[in-house]
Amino acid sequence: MIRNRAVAIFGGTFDPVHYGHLRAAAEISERLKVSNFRLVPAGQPPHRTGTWAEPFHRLAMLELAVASYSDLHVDEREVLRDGPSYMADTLASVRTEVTSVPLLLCVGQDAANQLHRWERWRELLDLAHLVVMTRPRSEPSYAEELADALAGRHVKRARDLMDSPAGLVCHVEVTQLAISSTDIRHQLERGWDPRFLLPATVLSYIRKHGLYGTAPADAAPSSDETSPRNE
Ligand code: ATP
């Protein structure tokens, strides 16, 4: 496939990464033919009180998830940077490396609806195009100031994003997978098995390191444990 020069940035806490993230990433990468698709785990997400797994675990799980896919990359810069992980800083830093190519900030619809709460959010559209990915149970709902800022920037076809470096908005339908990290964490805390919602390699890592309330792999299983294990 001939790829264009665009670079895509898909940020998140990925706590843990799941097939909702990965399928959306794969579809955007393929359909928009971006030359470089980067998943960017937040070091310290500014809009949350904390994360469940440490940044190095979330990074390692992402690396495992995309290990066999050469078009999907993990970008460590937010984990390596001190302080809150502001996307405006991330895009500015990526922009210094890629100069004038189209830069695509990929966000799910739920995240797009909250964009006006992000630090220096107006700068985001100076630095990148916004690609809004559909997500189950999440309809477009923009606060007035955000709707005003997005007005006049919408394009219908994703290929219209390829003629300029930044400043446009495109809504892209991706396969609807009603999977969330929250749901996976809840299942794990209850001792249920969230297999098939996330890669088996990621689930094995979670169990090996005792993340999200699972017993570390070398601990003996409790006698009342009924849910099957993947290891
Ligand atoms: P949590 O349940 O902890 O809030 P999450 O599943 O929403 O996590 P995040 O890491 O917060 O995952 O999301 C990162 C980005 O991925 C956001 O832009 C979000 O909208 C998007 N995203 C997450 N899950 C899906 C999904 N199933 N389909 C499409 N986009 C998704």
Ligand code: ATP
Contents of the next structure:
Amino acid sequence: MIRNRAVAIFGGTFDPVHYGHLRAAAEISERLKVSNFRLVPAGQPPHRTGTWAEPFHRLAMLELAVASYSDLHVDEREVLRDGPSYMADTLASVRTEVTSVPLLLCVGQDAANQLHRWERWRELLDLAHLVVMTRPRSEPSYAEELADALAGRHVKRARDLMDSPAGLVCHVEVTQLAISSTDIRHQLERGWDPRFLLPATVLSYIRKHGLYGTAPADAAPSSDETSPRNE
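Alongside the form predicted together with ligand ATP that was just displayed, please also present the structure of the form predicted alone.
Partners and other molecules have been left off, which leaves just the chain.
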């Protein structure tokens, strides 16, 4: 497959990364034919006080998840940067590296509906195209000021994004996978096995480091575990 030179950005907390994230990334990468699709874990997400796993853990899990996929990459700039992880800052930083190359900001429909609440949101379309990842039953619901800002920018074909560096909007449908990081964390806290919801390498990392309420792999066994059992 011939790939174009565009750079795609897909941000999130990835706390933890799961197959819902990865499938959406893979489909957008394929549909837009980009060879440089970057998943960007937030260092300090501005919309909440913190994350359940430290940034370096989330970064490491993401790197494990995409290790065998040549078109998917991890961009660590938000983890390394001090202060809140604002997407406007991230896109401005990437833009200094790729100059006139098409830059694609990939967000889900729910996030797109709230775009007017993002820090310096009007700058985003000056820096990148907006790729809205839609799923069945996900509907655009834009505030008036956001709808006005997006008016006249919509294109129907993803390839139309490749003729300019920024400023357009394209909706691309992706497969709906009913997986959430919240549900995975809850399963782990309860001692359930969330296998097949996230890569095995990520699950092994979680257990090795005792994340999300799991016991670290090197933790000493309890007295019950060391006591003889009557079968």
